[in-house]
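Taking the form predicted alone, here's one chain by itself in structure tokens.
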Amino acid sequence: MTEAAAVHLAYADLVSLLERIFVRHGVSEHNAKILAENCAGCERDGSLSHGIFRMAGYVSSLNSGWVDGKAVPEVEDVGPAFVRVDAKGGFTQPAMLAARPLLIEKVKANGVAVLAIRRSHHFSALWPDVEPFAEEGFVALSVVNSMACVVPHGGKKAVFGTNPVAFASPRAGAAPFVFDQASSAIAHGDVQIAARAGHDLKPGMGVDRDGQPTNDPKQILDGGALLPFGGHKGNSIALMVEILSAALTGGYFSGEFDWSGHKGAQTPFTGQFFIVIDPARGGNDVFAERVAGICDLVLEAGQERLPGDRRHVTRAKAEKDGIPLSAENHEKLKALAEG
């Protein structure tokens, strides 16, 4: 995208662009904000997967009926350490964000605290949901499963979600550590993109719908399926987060909930898990300075940047210039808004 052919909102205009379209097709305006924020922070952060590219299958599945985005989730005190929310059937973010503040408590009392959300849509990045729990000084742990899209190692049947693990922690002297990463080899998004500019992916990502191998996103979205990363290991991770975010939580495995009769439906209806720390509980005064000190060593070792050092530079360019949008993209939105 040139210079001359991008139209650059700031962060304040994409947020309230997204929120009109969000309430146009059937959110409360409550919902509305919450999700646009993700949104367009996924924009402005580089994260283009799960930015606006998203915005079209979030209004195709309020349109569908499957999600319901003025659902009011219901938070449950369930323990001296442990929070869960039935998000009745609506977007995760906005439950996530009702049980945040007895879930803080718990952390403050009991120096961990565990979230248990089910009946949920995740349709974003999964690095937010931590991210400003870093912020405040308390070290995050979320997965969250989604529509099965990944075959087990060496199956032929997809059985698993992308099934992604976000981590984030306080880092002295710079912004957290934070990383998010599917249990895929690729991340579902990625792969829907690639397919759209009409690239071949690297070899290992993917399969078709007989089981082959293939650098085709347009075949392994055709009835193929993504492969878990790393073989057996990626797979190991796959099942866990099946079991935390589903088993546990009271939600729907990958593969479990049926969106058949809603046409037009994108967004996975699973379940989401976090543990939360304090880490001032480890007895440990310098912890950030401790994570700066290994996160130093890494990239003293060679390793040219660590995970979400690229989203500080792009969230800070934006910050100063606006969210660069192609003038095509930005009237796509501007109709979804409208009509």
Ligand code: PYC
The other form holds:
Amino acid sequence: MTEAAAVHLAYADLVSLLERIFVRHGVSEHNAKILAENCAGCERDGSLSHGIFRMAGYVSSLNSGWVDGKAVPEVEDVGPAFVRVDAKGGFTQPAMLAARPLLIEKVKANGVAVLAIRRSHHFSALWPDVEPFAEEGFVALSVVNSMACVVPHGGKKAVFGTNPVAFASPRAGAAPFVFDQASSAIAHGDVQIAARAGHDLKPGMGVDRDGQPTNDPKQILDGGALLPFGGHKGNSIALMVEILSAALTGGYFSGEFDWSGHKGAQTPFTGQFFIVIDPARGGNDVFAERVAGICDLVLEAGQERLPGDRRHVTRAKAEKDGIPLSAENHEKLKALAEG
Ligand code: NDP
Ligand code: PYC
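What I would like now is the form predicted together with the ligand, since the data block earlier showed the form predicted alone; can you produce it?
Now the full complex is given, and it begins with the chain already shown.
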């Protein structure tokens, strides 16, 4: 948040405000609680591209009839280590939570299990999906594809979504090690935020509608596209995410779904994939200590901080002082809840 914060809300108060917005716009109370906790958690941790900034988009998608806020996911037990979920056109977070007990049961029984969610909408950061697994002692990796806005390396047409990958591992003596990153050079949400603020992007993030490099976020949003991070290497990760999140789950590729009949739709209708591992099966009794060890080595070698550190510092401050919101954003949320 760049402007001075006029309001500091306790996490529980922000959750309750967001819950009211979701329910008012057609989300079941069960799903609204899950989505509100997810979104408030992003805001609390300073994941601002997926915090309250996204509420107008959630509402717009719900109002357009594109996403079913009342969807009840169907969990299928399809193998000793394989769980599938049909999210039935709803959000992925309730689908994941519906499958979680069976998934954990399978991880405990087999040492590893996968979860494939299809026909689902994901409009948030990915770290809230994996961090809780690591807090329970498991290693987790998740990927989700989104909407076509990334041109393949050397290509001309957007094929990939911004396709993030998130990974979480227990770490002795500290919060789990977690990273969560788009496979595009920048998340689409951050391009929107830069466009709104009138800031240019760093070079190498996107192209305009003619495929020419541009640093102007508005040109990227107006018919242009993003680039994968790291050239051909990020490109392969984006492609892997499409394969795991869509081909494997039975969901749509990022360029495959047609939302043109739903004016205002913003939430990508794709799939999400998880691998969850019980590290105890690795036969290493000091797994979490080893993770802490390699993290320490990285810091001793000169890396300023580890992924997740910024979030935890922001979270601790928000837990002490409340979650900072500008007066304007607070008013906008209240209007969405009441108007
Ligand atoms: P960032 O580039 O901001 O951060 C990526 C990761 O790198 C984070 O784990 C971050 O940790 C870490 N990091 C950042 N700077 C440093 C540093 N200097 N040293 C060490 N680690 C660092 O994220 P992205 O822009 O790639 O993605 C933003 C969000 O957008 C993600 O949460 C992602 O899930 C979400 N997203 C969601 C999509 C969807 O379809 N739902 C699509 C694309 C993106 P920290 O958080 O502590 O800064
Ligand atoms: O920020 O790239 C993004 C994004 C896409 C879908 C949800 N967030």
